[in-house]
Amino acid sequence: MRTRWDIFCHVVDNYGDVGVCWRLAKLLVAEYDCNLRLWVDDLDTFNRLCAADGITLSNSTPTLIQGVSVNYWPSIWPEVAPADVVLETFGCQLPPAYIAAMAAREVKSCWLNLEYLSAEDWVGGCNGLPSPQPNGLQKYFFFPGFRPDTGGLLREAGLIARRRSFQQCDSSRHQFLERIGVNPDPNAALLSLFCYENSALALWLNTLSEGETSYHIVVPEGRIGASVCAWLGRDDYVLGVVYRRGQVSIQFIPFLSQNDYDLLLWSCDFNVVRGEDSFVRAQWAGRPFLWHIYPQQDAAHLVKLDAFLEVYSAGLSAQCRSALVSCWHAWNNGEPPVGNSTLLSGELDLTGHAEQWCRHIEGQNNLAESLVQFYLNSV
């Protein structure tokens, strides 16, 4: 019999933890064939993700997407058997009639809680660690991360293979850009820019603007819409159509699909991320780029910022990880960009290591098995 998995989620930053979510629950079916159930509680941005295949959710019903049961998480729970397997994402509360439900079982759910993805020290010593609860149930801790006691990051089967071979053929990028409407110059390099609101954003692209070498930015539809209007001198923009200021042209497109998004980074010559999946998926693309970390209170956010840097850029000479760091931390500061135009011109090889980072984290532990082996080692 196939294991029951339910997969809870709170949306709580837009597309981050529900694209994480989503995107765990099609690899779990897909190549661990589980049963799932995905709860989340707001629909109408998990549609965002789903728009780009023709799809629309539902409050009122369960909707069958690539074999995962999306759900509705309402806030007066109804009668649900729980599953083997629950998984309670990013410290969100599950039901407390769904705990119950759980803890009545014959034989218990395997109860995991799933943690953001940091490169901190501390988190191999926490993977797994066990949290007993009042009623009987014994809940886990479970961190991806970077290093091998760790429960590694998402990864589908032959991810990498697909990706270099559609790199290696010029054929195939030409033919994805025509598809989403992007053309650039050939003799300018292709960036995507996907962030938060930022205010070192029109400092960066005054900065490349008043370069020598010319950029086409492709800009996802998103939250930065108005800032990047504002840099233009605009009022609004129209999706498609190319704006150019100096040595810039940017391209507004629409929100892509999880599929067409991995196409995009792997099309551009530097990409601009944030939060945590396009994070990982940015260094699956092989490809330099730029991270905007999710902002906490009391800058906390700046210890994971330093923690992954120091392992990203343990292959690099003194001078690029000098430049690499300092854009990094200037960008996350709001501050004016420093090392912009030395990370972008192409001077320092960040391509040629990107690539040998992603072969590093290749070699590390998959997230979704990780999941399905822990629950496999506790029955």
Contents of the next structure:
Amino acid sequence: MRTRWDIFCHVVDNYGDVGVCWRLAKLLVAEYDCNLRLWVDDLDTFNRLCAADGITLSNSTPTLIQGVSVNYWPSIWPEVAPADVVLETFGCQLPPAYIAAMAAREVKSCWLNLEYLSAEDWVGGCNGLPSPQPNGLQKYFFFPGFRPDTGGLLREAGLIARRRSFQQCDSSRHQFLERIGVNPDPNAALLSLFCYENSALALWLNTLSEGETSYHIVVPEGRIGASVCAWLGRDDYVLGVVYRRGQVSIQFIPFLSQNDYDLLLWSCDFNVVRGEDSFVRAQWAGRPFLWHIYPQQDAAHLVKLDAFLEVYSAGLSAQCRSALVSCWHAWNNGEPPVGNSTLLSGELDLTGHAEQWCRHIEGQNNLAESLVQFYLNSV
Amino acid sequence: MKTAQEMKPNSVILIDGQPWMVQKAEFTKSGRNSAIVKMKLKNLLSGSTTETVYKTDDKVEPVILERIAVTYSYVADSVYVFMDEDYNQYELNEDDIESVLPYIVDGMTDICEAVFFEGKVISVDLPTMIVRQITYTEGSARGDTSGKVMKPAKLSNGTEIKVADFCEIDDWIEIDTRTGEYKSRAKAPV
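If the one shown is the form predicted alone, what is the structure of the form predicted together with the partner chain?
Below is the whole assembly, all chains and molecules, this chain first.
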């Protein structure tokens, strides 16, 4: 009998939480034959992720997409039999009635809490630890990460081979870009821009627009749109239209499906990403990238940024490392670009490094497999 | 119920009907302004230890343990006997007092605390600072008086401890029972 999974996702803001849950859910169904329900408390946000696939989710009835039963997580919880494996994501609070039903089960559900991704040292020491609950249930914490003692990263089977094959085939790239309406000048560097609001964006775009290289910047619809418009001196934008200022061409495109977003990352020479899901996908893309980390109170995010930079830049030359660290710090602190944006100029061999890093993390744990294995060990 | 973030070292929580003492609590920021606390817990009944993780706002059940002042009386057949001011005797096995055993010596006068869970004595806590006598140590090799150079010394019950190089046989020393470390030379207890 297929193992039944329930994944609970509380959408805090943006697409990160639901993006990770959706990717994990699809992977568990496709590669581990799980019978899976995904409970999401904000289907409007989720609909943005599905819209590109032509799917509209409904609050009233579950929708089966790619084998995943997508359910609205209502504030008044219906009576639902708990699954064999219950995954609460990012510390969301499960419905008390559901927890009570878990406690009443003869064979207790395997209750896991999936935490946020971090490269910090302490993560390995916390991964897989129990969290005994007052009702006698045992919950376990799972931490994604970049080291062998963590849960690892989400990676679909054959992903890296598919990506390499795509990048080695000019026509694949060309066909994809054409399909999404992107036709960059052959001499322009292609960039994708997916980030949170950043007070320094205009300064960074100024630097690029005044340089010697031409850039075609693809901007999927999102929070940065208004700032980019302002830099272009416009009130609004039309999707697909290319706007030019100096050496920079800007093109807004519709929100992409996860698969198409992967292809965009693979197609670009450089990617600006944010949060968790696009951050990981940029690493699988094997291309240089700039990470806009989710800002936290007390600048706690900067510690996490540095922890990642520490592991990511380990194999770089001192010059490259310094340029990378300065650039990422400047971007995340909302400061002007450092060193005339050497990171984007192609002067540094960051593409080779990005591929090397991808090979390194490919050798680490696969998060979906780690979760499945944990459950199997528990029964 | 209290939240996990309210639990500090020496707090006791109830898990599956068993009292667990928090030995260590490390707080770390997770993502999106949430935080977790990693705890090292010791089962006060079995002495076993474990590590756990909680969200800082997770609910845990605190336990207030009853404590009674006692003094050490004697040991017989590996059963340690303590007595309160009303001459009530409390017996504890070696396993129950494993952490304080190195400091139990005949004739000790320290006011200890017998710890009770559900009416049953489960352990004994010593004062944070105790004074014990050195029964053997080598002479000072280098004449160091700074207290930074350490050497091994034995107490009357055979416990070995690192002391300052200038300490001699029959000296009384102060020991921190939380860390087991020598703190200073001391006067003989009255």
